[in-house]
Structures are given as C-alpha cells and as structure tokens.
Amino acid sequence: MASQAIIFRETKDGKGFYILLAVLGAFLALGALAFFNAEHHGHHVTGMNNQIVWGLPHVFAIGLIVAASGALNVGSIGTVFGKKIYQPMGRLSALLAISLLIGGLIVLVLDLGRPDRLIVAMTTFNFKSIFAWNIILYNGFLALSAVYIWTMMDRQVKGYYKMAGIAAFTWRLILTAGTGSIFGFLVARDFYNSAVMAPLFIVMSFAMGLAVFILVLHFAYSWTGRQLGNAVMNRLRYLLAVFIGGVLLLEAARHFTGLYIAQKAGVENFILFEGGVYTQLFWVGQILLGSLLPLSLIFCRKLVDNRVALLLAAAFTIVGGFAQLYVILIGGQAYPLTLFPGAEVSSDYFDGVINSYVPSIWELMLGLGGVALTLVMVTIGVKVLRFLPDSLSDAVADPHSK
C-alpha cells in the first residue's frame, strides 16, 4: 500500500520563505489599500456603474470560490473513492480548499459598499435568497474542511477519516452547485437563466482546482527540496484532462440551447460574434488558451512526463477558468435585459442599449490581494505544520509503476 510508506515531516528553514512572504505581502497590501481606497471615496473608483454591478472583483472572488471546492476534490479521490495514490495529498487538498475559501470571501466582503454590514447577513437569514444559503454553504466547507485535516493528522480520531471526507466531499457539491445556481436562478438575465449553470460550476471547480492544486504541490515540493515522482503528477495530468473535456461538453450544451430557444438568440449571438471583449474572452480566452492548448500539451506524445508541459497546461487551464467568469459574469450583465419580448426598448436609463465597463486598476489590486491571501496561508501551513508528505517519489507513492 503507498500510504504505508508516507512520512510526513516539518518544512526546513530557507530563504526563498521569507521572500515569498515579503513579495506576497506586499501584494497583500495592495489589496488594502484597494480597499482602503473605495471604502474613502466610494465605489465610483472602480469601473462598476449601476448596470455592472458585479466587476472584475467578483470574478476573482467567484474563481477562488470556485476552486476551492475543486482543490478539495484530491483529498476526496482518496478518501471517497479509496485510490490510494490520491490519500497522501489529502492534507495539503484541504488546506488549499480553506485558503482559497477565505481568499475569495475576503475579496468578496471587502468589495461590498459596507462592509460591516456582513453581521447583518450572518445573523437575518431570508431562506428564499440563494446568497442566504450560500452563507450557511461557505461556513460549512470550512467546518468540515477543518474537521477533515484533523482526522488525517490526529491518530486519535482516525476512525472518523472516512465519514469525514465523505461529509466533506457531498457538501463540496452542495457548495459549488449553491454558487452556479446564484446565476442560474437569476431570469430576469437571459445569459445567467439555465439549469446547466450547477452541473457547469460543479465542473469547472474540479478543472480549476485541480490546475491550482497541480501548481501548489510542483512548487511546494520543488522549494522544500522533497521528491515528486512522475506517478502522482501523471495521474493529475490525465485527470485535469477529464474535467477540461466536461467544461467544454457543458458549455457546449449550454451554448447550443441557447441557440435553440429564440427567447436567448440575440444574448447568444452577442456572446459568439458581436460581443467585442466578450466575444475575443470566449474564443480565445476560454476555448483556445483555456481549453484546447492545456488539452494538446496533456496529449502530445513528445511531451509525456514533461513536468513544463504540466504546469503550462496548469495555467493555462486556470486563465480559461478566469475568462470564462468573465464572460458569464460581466458579459452577461452587459447585454440589456429584456423588459418587453419582441420589442425595442430605450430610454434615459440605459434600457436596451450594451453596457459598458472597463475595470479598474483599484479592482485588479484587490483581487490580487485576495491571491496573495490564499498562498500567504497555503505558505505559511506548509511550512508551520505537516501537510507535506517527505517524498512522492514514484517508489514511495506508487510502488507498482514501471
């Protein structure tokens, strides 16, 4: 069995700690003077209007949501599904998961118009808003994230490793089908209404947490001088493949449905062709970057067990994910909505004409910041504690491989 021969060891002492520690926090603070910034002068800084209300910060913090729950999925391979190479890796998974988590959060709370507002949400819940039980969704993945790490470091409580990931493992689900449903349940946008919004973010977590977490775990070996041996990394880079393949079947459908229903021609047709920003994000962003070069790198026979191939594939699977928040998120505000079928509306309030938004440098420096959180805290638990297995060799994780 691989995980008979796994030792888990402290990090040692180096310099490339404290430099990344410095070179993260100063995208920290950034990130607070973004905040900073809009909290003192308002949100007109930003490029968000009263027809963009979610910007380019909501797709930073979307994304880190989102991937969180995919980052977790390693850990559940292993636990859930009983794949044995997967198991070691289920620590460092579920830290990747939490910090993510609260990276997008954070981004999240600090972009609203007051903050402090957030104990108002946390402590009046409407159960007929699906941001209401998004709340008790996000609080939860980190109860049972944190309760899953320590059934795998705490021998006292390891007959609970099982139930543990399992719970883990069925609300990360309930988590990433909650955030796809805050758009599919919006109908009053044409681009946002359709019951393929769950099952599309379902999937899109796995393909960009799985890019995160293959990133995190080359560096975090490669830094700490530890072994990672073709094995472990070959079963990623299939695996990504699979979940780059479902993004682009789900979107697919999602596309050609909306071709089909008349109701949805013209925001269809605005995404495909005429769209501009959108459009270019979606053909080359999403399909091209984000879908079809990651899929040749995996593929390409020259490159098997190229660990550089991987790590391209990686992020270039991660830009994909981003551009394809962009488009559904910004894009699907900027096409006008429909107040009156079948007629031409227009009026002083920008009724049926494209919304316009460019975002600003203030919105770039805050989602920054959120990242810089995330791999603050990733950073800092690898190093303070036992995350990391001392070697993934190809011996160690998996014996039998040739």
Second form
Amino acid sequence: MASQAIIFRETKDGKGFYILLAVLGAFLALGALAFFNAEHHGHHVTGMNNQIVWGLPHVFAIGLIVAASGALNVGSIGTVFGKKIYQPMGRLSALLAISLLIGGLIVLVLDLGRPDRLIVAMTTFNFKSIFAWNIILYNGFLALSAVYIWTMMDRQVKGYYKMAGIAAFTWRLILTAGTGSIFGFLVARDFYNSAVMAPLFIVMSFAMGLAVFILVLHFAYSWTGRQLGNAVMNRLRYLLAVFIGGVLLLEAARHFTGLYIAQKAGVENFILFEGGVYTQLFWVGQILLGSLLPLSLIFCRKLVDNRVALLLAAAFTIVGGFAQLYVILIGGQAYPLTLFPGAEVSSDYFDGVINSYVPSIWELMLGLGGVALTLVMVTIGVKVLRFLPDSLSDAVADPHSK
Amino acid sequence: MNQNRVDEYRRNFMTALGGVAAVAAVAPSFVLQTAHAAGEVAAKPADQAVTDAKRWGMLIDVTKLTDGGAAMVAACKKEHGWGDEIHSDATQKAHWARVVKVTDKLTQNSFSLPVMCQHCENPPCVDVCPTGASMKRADGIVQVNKHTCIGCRYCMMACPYKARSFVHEHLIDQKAHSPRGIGTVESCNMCVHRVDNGQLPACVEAAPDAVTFGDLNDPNSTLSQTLKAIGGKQIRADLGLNTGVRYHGI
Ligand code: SF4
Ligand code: SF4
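Since the structure above is the form predicted alone, I would like to see how the form predicted in complex with its partner chain looks, so please show that one next.
So here's everything in the complex, that chain up top.
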C-alpha cells in the first residue's frame, strides 16, 4: 500500500521548449496577418458570403470552445465523482480548458465584422439572445476554472476543492448546452432547429475535449522526459470510446428522426446522400475516420497498451469532430432556405440553389492561429506553474492497479 | 363558404375598392399624390418618440405586378445605394430586396414576388442579436442600429427570409439618409427616413397600383380595409412570425 505522493513540477528549460514556441509563434503570426488582412480589406477577402455567413473560422472557434468544456471533464471525474486516478490530472485539465476556450473565443472575436466593438458586446446585452448568454457563460467558465485551479494548487483553499470542481462541472454542462442551443433555436433552418442539438454538443465536447487532453498529456510527458504509465492512459482510452459511441448514438437519433419529418427530409437527404463534399465529410470524415477508425484502434486486441494506436485514435477523433462541425455549420447553411414548401423557387440572389462556400487561406490561417494560441498558453502554463505531476507512471498514478 | 358569407365578402371588397377610389379622387388636392393613392402616412414630428399606436405594414398584390416586383427592387436599390460594392462578388454583394420566382412542383402554377425584410412582429433576428442592435421599433419597423452591430451575423442565421446582408467592404458614396458600414449587417428598413417624414417607402412609390402601405393597427386604414376585403398571405406563415408585409395572389 505504499503509494507514492504526487509531486507537481514546472517543466524544465530546454531547447525543445523554445523550438516549440517558435513554431507556434509562426502560426500565431500567420493568424494575426489573416486578421489584419480581413480587417483592412473587409470580409470580401474571405470565402464567406451572404448565403454562408459563418465559415471556417466558426468551425475552428466552435471546435475549440466545445473541446474546452470537454477538456475539463478529466478533472471533473476526479473531483466530482471522486475517481482518484484522475485527480493528479485535474490541474492540466483545467489549464487546457481555459486555453482552449480563449483560443476559440479569439477566433470568434477576430472574425466579427466589427471586432473593434468588442466592448459593445461586453456591455450591451440583449438577454433574449442565446449569444449574449454565451458571453456570460464563457466568462464564468474562465473564472470558475481559474478558481478550480487555485483550489488545487494552494493548500490554504484546499477545503473548497470539491465545491469549485462541482461548480465548474455544472457550469460547463450549461455552457455546452448553450453552444448547442445557438443552433438548436434557429427556426429558420431545417437542419438546426432541434432540441437534440444541446445534448449532441455536450457529448461532442466530451469526445473532442478528451481527445485533445490525451494528445497534450502524452506529448507533455514524452517531450519533457517524464513517465506516463498505461494505467492512466488506458482509463482515458476506454473513456474516449464511450464518448465516441455517445456521439454516434445521438447523431443516429438526429438523422433518423430528420428523415421521418417531412420538413427536414430534404436537408437530411442532402447531407446524407446528395450533398457532395458534405456527404463525403459526413460518411468518410465523421463516421469512418472520425468514429469507426478510433473505435477499432481502441478495441483491437492486438493494440492494447499500444500508445501510437491511442494517439492515432485521439487524433482521428478530433478530425471527426471537425468534420462533424463543418457538416453542421457549412452544410446546414449550404442547403437553401425554404420559402415556399412544395414549390421551386429561383431568383438572381441564389434562392433555391445549394449555396457555395470555399474557405480561403486567410480563414484557415485565422483558425490555426487560434489553435496555436491555445498550445502556447498550455506550453507556457506548464513551464511557469506546477501543473504537471512529476510522474504518472503506473506505480505513482495507480499503485493498486497491479 | 355559404351565400351569406360570399355576399359579405363581396360587400367588404366593394367598400374597400370604394375607399381606394375615393382617396384617389381627392388625392390631386394633396402634394403627395401617389403617396396617398397607395396608403396613408402622416409625418412624425422629429421631437416625438415612436409609439406603438401604429404598426406599419404593406400589402403587395402580386397579380398586379407586371414585372414581378423588379421596379420595386430597383427603387429600393436606388434609394439606399446597396448592391454596387466593387470588391464583393455576386454572393457577397448586399441585397435588401429581390424578385423570387415560385413554381408549384405539382401544378406548375408560377408567379413572382418581391421579397425583402418582412418586418416580423416576433422577429427571430431581434431575438438572437446579442447586443440589441437588431431592433423592432414600436411602430413595427425592424432595422439594425449600425453603431452597436458587431457583425456577428447571427441575425442572418436566424432570418427565415434571407432578408439580411453583411457589408463585405469599405463603402464610398453613401446616401446621407441611409448610412451603411463595413462589417455590419443591414436590411430593408421600410424606408424609415421617408415614413417618419410622411412619405411612402421608395418601393411602394414604384408600384402604386400594386402595393398598399399603411397602419395595420388602424382598422379603418386603406391597408386594413383592403386586407380585410381581399386577404393577404404571409410567406412561411407556419413560423408564426406575424409579418408586416403581406401578399395577395400567392
Ligand atoms: S424578415 Fe428577417 S430580418 Fe426582417 S424582421 Fe423578420 S427575421 Fe428580421
Ligand atoms: S450582426 Fe449585428 S445586428 Fe446581426 S445579430 Fe450580430 S450584432 Fe445583431
């Protein structure tokens, strides 16, 4: 029963640290360039138009925001549900959550038509708007996650640890429900208008957030020469499978009901069968590569304890998540609005036709800039503060497992 | 419909027609002749707040639009100066109003109508706007406050009529009465600058025989009377938005 105490330590100075920062810095610079370009010329340099108004930056932003709330889960399982093996990872989990959220929000804000009016968005609220609610939810999430980290790092406030964890966990569920509801409440668009959107986004966040966590955890340990045992990684591995399964279940429910509801049948047919790139992204990107492939990598007997297989599973889960968001966001807008049910409509303004959208390189740069910002924050975070346990070897993390 | 109802219907229709004819007959004595042929608008003194006493609306009789509404759209474009953006491509250019051709898949019956902001009583665009920049005036006119719009485009996602546009570039040569701006969203504002002045919206003026403009709250207005007599449908009435723009003949 001689369990070793968990010791947290900053990561060491090293060449790798600076190389990593330099690479991420380059992406940050490209992101900034993309922002200034669109800011200077206007959004006509992007691929977005008046039919597809939310483009690739929104896919990145929502992907990061969704992953943020999911990343906090690892900590929550330790705190809220008292699973001891997860507790040492709580600090990283909350740091990652904050970083992902800020990375996502920055993309969202910089893609606004008037980013200079951020102060207006922060001070004038229309409380009927889910979007306004989300601004409050995001700020609250940042604050609660910070307090949660504080209760984990400072012995003096240790007594509030559980409370902070529960508060952060509850908040994150509301937050993701809010993100999903941004779409769920849109009566105008056949593909969105559905109560399933909120739970779907919650499960998506579980899967994407955990996948990001697995990758960050692995590389943080291998690049700093620390030990990370299979006991921890296998827990995360099977948890990931459960979440991927959850997403599949809700997606199936959503599409099957959609096919039965006459009003939604058109857009469901479009996405599932006739939508070209969206159909391919759905079946190949989300279902095959993003769900079935990771599931087989996780459950293949020969690959038990295989770290590369797990990392690939996590990476493909993220790919699948982005494909899914692209289909929901862009595919949902590409399908024309129904002005007259049962009739064909046409105009010189693209009524009745599938809307086209080709993301521009600027939008990709902006999105990747947000990802880079997230990773910079994590890299510097673990460098200056004690976020990472010195070792998560099997003997330390789970002495009872053997 | 039994015979009594038909008679009643016919009576109402004739009364309404009579009303329109009467207004047309006395109109020459007014300065705003065409304005009064198509509806009544009283100037709103600038120092008076907008109240909910009125609800502005219009009835577009599609059967009387020989061009499907093209002249109305052109008048709107001229009045507000949208759609001439230099750098934006066709999908990115602003569009406040457009002519939509509708063909029933089963019967092949076909007609055209102009579609612009429908000035919904329960506007989804206003509900979702985080800053309150999308707003509905007490008199039912829905518009965007260009100073508080952050360009999030959520209202565009929410509008069932594709009535809103985002300005994709810097604009030059703007109309003083219709300020527009890069990075913000805009849409038909029922020519609020004209209506407050006692004039008719530009599109209504461009099709005086087909469009009636006026106060939906006043049961005696020509608009209300005509609507009562000949009826007016909403596009996507199923959404329950109670639009201020109604169509006859769709
Ligand atoms: S038509 Fe669209 S823009 Fe106009 S009020 Fe209704 S929802 Fe808003
Ligand atoms: S784009 Fe402007 S008007 Fe539209 S919802 Fe956003 S802030 Fe409101």
